[in-house]
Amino acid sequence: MTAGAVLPTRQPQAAAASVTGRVGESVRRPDGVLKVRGDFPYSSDLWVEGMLWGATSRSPHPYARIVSIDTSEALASPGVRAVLTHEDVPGRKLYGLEIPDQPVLAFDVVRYWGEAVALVAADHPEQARRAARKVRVEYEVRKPLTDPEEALTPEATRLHPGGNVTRHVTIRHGDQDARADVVVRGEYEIGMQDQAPLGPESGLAIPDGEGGVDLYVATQWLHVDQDQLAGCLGLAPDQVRLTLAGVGGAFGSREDLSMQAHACMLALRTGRPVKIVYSRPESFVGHVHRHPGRLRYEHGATRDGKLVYVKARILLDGGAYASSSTAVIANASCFAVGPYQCPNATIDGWVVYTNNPPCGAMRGFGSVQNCYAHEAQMDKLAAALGMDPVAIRMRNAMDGSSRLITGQAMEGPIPVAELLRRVQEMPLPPVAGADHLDLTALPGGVSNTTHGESVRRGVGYAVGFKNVGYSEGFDDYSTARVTLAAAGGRPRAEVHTAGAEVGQGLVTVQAQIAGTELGVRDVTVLNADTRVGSAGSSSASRQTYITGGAVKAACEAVRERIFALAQSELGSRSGAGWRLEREAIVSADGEVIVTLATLLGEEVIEETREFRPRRTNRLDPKTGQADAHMQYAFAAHRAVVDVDTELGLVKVVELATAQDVGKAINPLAVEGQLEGGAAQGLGLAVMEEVQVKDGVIRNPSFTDYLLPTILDMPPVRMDVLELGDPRSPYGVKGVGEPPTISSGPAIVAAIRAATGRPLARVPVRPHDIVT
Amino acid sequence: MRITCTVNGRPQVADSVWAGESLLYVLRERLGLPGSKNACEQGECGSCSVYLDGTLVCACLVLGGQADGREIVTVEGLSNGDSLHPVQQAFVEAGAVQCGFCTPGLVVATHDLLRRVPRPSDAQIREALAGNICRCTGYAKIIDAVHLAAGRMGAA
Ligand code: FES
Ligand code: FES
């Protein structure tokens, strides 16, 4: 921000409330009070005097050549201040997280329905929207390529210069000709899920009057947005400053740019602040979705249920642009077998371009699609062998001596069997007796569709895992600046990182770590922005580990300086056994040597540190072998469902889960992640699907895209293990994603158990059950 | 058009309101009360829940013009100065707030439920809050919060 810059009237507050509480305590969120009062400024709440509203003109075709664009009518509309097209993009016309293949504004061709073609800024949002509809684009419509299978064929239209295969991952592990006594095969299809965060994509761009711009935005990674924006705007990175505005959930949908470049372009062109807020239908085309998948599996096992080999072909539809597809397919391939020991594996993972909506990151990132398939296969295998579904999983469970199918040794506590045992041993919910049957608790709920005649109960199990943090050699790091000073006779710590609080509780965790490491009660976490080094993304379940690690490292550096200061002030040579506790330096036997307030006086101690976990390596392109991941997180689920087999209605009665979190920094927040993550797994299992026909999304609204409500979500029984990873700060493991991986497959297994239907496609629809 | 109404006990006037503007837009953008949230603007998620003459409504489904001469209470009107309403306090304490985008709507809807049913059962809570979507919490902590608030309000 430059001197004299305009600030939004409503803007993110420096998480003003301090947090008190140590690592391991259920500390309340510092932003909670603002949020319950309605005072927390989300990105769509930002406002500044004289701001304009931006709107986007989007393609009505999934695939077409742009013949011409005429903006004159839009420009002449009431209240309109600017209309921009690709010709107005000041810098690079393409952006992308891994492959820069996505136009800021379409030129030459549009490759998906709803692709951004032109921008409007106007005085009132409705004027902007109306004008956006008046941008006249002449299209030469082409036949869209919407079948991912067809995209692989040589005859298919090439949607990008490099062809339609975004990435093919090959894993060849062990004996490729291994044979087994018992073989089961299956084909599975997973629908497209939407992250559906409640906060719409939105932000406010304010020109600085010197050619640069300040952007207040809801995002998952400020610095990667900054880099992409600087390129597209033709500016130096320090001319594009980002501040995190309140984020109303993310779940992967904010990893890619949405309105960021658009708002900045309009602000720079008009010289006025510009706010863009997507409507819900626009949000459905404005962010990437979870990849739909088609998976073909073959499992071979011995008569006593030991896996001999797994062969899998995984095809993910990446849609029109690459986004994070190359990493998603790597995950889908590396974890294709699930958390089981398997000496031989043959995996081919493909992700392709089509003219469907672009797909990218969503909670579970590639492991969700597989888990449906490998868990269905394990149940099939159990049935073929006459074994119990949990017993067969236990027999094959990975442990600390196992290797992943990429050849990497699984180190540390790998509690797969333990997690399964724990969910199995939890008590089952009671079955209502006919005498006190609560009809509203049956499938169909208050509509009283049944008196229980054809309701069948089923129980199903699933276990899943995934990597924590970035893989394949990505330089994964975070930066933290920690300041300690005394004010009013009390020491106060201030933590500044660029880590995005998206609702998961990162601000609380940072404060708890600083409070614990520095022995102080008052910790303020500054709002995230680009005035401090990158923290990486709030994704891959990595922030507590990596940004938490950076905060810890910076605190340790501050502590060293405190001790050095005390030694010189007190003329003491030995600091052996000193600790920071109760706002003081205490000796090994707990005696206060000096209080921090006295020691600090006017002094301000500030340290900035980066934290890096251990390095990882690229997968070998031919064999897929490598030490590609730095940590894994596991969870098991048991689902109990009631199914009305005549009407095809499903009621999930209960979910039970066990998960190893290494160390629960904030147990209340961990529970929140386990429950919330399970709800998203339930959604994909039984109701959530972005329905795409001929490249067009047919249900872009909360009316037609069904999300689990409080009536759909059962109680979650939880068992949280803290086994501790010896290599991570406090022993933490990523928490956020495993709850979403195995919850859905457990539900589908339970519906299979209740109905005897194969259910090879999710979400499971009523007609899959009754026909 | 001009709209005159009472919001959180204070008389308010909004000028040159366009006929198509929702009450939600008027509150958020014209009256400076962004507490009610704009998650779907289709009446499906409950994030914009407010009281209109004492009745719980989705502000996104009410036209600004319909609010003329009426009394509105938003989430901003529930706390008393600096002290939170017991429902708000319970949401913070129970861990029922994550991203918080659903929270203002849920707080108002819970407030309304507890006015009508001071000690609701789980089933009554589920029925009453079925129109409020939360994408983050999985709802368990929200149910905890409602019970916590009910207990405290009953005790008071
Ligand atoms: S914003 Fe009004 S119901 Fe969703
Ligand atoms: S807390 Fe995020 S939507 Fe409810």
Given for the second form:
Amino acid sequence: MTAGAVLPTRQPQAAAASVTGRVGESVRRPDGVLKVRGDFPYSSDLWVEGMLWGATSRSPHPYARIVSIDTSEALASPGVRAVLTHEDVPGRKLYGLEIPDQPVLAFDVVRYWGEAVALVAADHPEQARRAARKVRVEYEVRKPLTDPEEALTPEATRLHPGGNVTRHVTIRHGDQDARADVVVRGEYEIGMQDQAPLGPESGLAIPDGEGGVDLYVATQWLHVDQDQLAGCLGLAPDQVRLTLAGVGGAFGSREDLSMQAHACMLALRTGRPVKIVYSRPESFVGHVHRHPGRLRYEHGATRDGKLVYVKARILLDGGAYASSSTAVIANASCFAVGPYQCPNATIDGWVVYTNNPPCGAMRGFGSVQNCYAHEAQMDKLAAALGMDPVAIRMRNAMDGSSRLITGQAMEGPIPVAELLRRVQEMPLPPVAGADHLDLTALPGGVSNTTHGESVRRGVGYAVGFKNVGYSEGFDDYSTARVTLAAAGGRPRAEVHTAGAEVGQGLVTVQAQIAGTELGVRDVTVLNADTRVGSAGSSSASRQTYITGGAVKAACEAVRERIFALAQSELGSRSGAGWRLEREAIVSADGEVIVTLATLLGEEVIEETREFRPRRTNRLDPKTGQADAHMQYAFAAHRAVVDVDTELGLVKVVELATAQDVGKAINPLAVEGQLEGGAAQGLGLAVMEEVQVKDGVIRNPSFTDYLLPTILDMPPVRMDVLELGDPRSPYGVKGVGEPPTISSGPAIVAAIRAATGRPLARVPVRPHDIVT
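Since we've got the form predicted in complex with the partner chain here, give me the form predicted alone too.
Only a single chain is listed, so you will not see partners or other molecules.
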């Protein structure tokens, strides 16, 4: 921000968060009490005197040519200060995370229902919304292309100049003509899931009076937003400064731009602060969703259950624009076989453009879709061979000597069999006796729809994995600035990164690392913004590893300067064995040499460091072979369900999970991730789906888009392993995504076990069970 800049009266994230605690301790979140009390300032709470409100005019058609746009009536409406169209975009008209294919405001054509066409700024939010409805757009309506299979055909309408295929990934591993004793085949379909963040898209743009703009926004990656915005606004990057505002959940939905460019354009045009807050229905069209998928699999095995080959065709519907589709299909393809040793594989993964809502990042990122299919196949193979479902998985489980189907060696602890063994050996929940049956615990809950006559119990297993961090040669890094000074007779550390706290606990982790490395109790984590170098996105389960690594590196640099200062001040020639503990430098035998407060005096020590993990490589376009990933995370789940086979109702009785997290920096936060991720897996398995018909979302509300509540979530029995990755800081592994990958397939497997139904589509609905 510039000197004398206007600031929001409610500072984002309470400006800074102070945390005490060390690595390995269950430290409470600094924002927890604020959120429970309703005092936490989310991005939608930001306020500044004199601000305007922005609203968006959107397409009512999934596919149409824009003939004309008339803004005169909207501009003449009471309180309206500006109405903008694509002609007012000052810089590049297209943006995108991987492919710049999405218009800031639609021009020539609209490609999905709800695409932004015009913007309004007005004194009052209702004035802005009413004026947005008065923007007159003449459309030449076209038949939307909504079937991804049709999009692949040569006869299909080309929705983008390069055609409809966003990316085709081919993986050819081993003998392509391999034959097996036993062969099973299956086709599976996955619905479109929404990230369902509780906070809708929102932010506040404030012009600096010098041609630039400050944006306070809920996002997952400040610097990638900054780069895209600078291009679209025709400004230098340092003229577009971003500060993280309070984020009400993300799960991938905030990786793409939504209202960022729109708020900035309106602010720069009017010269006044502009705030945009999406309504809940608008949020459903304002962010990307999980790719729906169609997957066709063939598994071949020996008679003793050893996998011989896997063939898979994976088709993902990317919707109207690319977003992160090219990376999602790479994940879906690379991990298509699951965490199993397989000498031969033939994988074709496609993601295509359609006129459906755009799809992109969501927790599990490609591995969720394929896990439903490969785990169903493993159960089908076990049945064909007369084997136990867990036994066949353990027989084929990857270990430290395995290679991925991309040819990459699996290094470090690969505890697939161990995770399965642990969930299998956990005690099963009791079955309620008929004499003291709790009807509310049965499927249907408090509706008392059954007395247990047709309730069947099923148990299912699944195991999944995915990469941690960016892959395929992307420059994955994070920047951290750490400052150590004395105030009030005590040392205090400040940590500054651009790592977005999106609810995963990054603020706490940064403070724990700084407190551990510098031996101080008082650590303040400054709010994330673009005044420090990029931290990458809060996605791919990477922030504890990468930004945590950057904080650790910066702390180590500060520590070296502390030791050098001490040697200079104390006249000591050697600092051998020195360490920072109890806010002091202590010797190898624990004796305090000098307190940090005494040593620092008025001195302020500041260091900035970047952290990079090992490099990765892009997949070979013909064979899909490469060392494309830096780390993998594994989890196994066992689900126990009760199913009313007459009504088709499902009650998930218990989820059990085992996961290797490398090192639990904050064990309490790890438990939260395991439970939260399992809830999203449960949602996709039995209730969550964005209903899209002819390109139109039919359920854009939390009334009709069903989410698991606390009444739907069962107890989660968990076993956390800390096997350690020797290449990562403290041995950490990504935690956040694996719980979502295998929890859902385990639930569906349990429903199959209870009903005997094939259940080849998720979410499983009552009519899938009773018809």
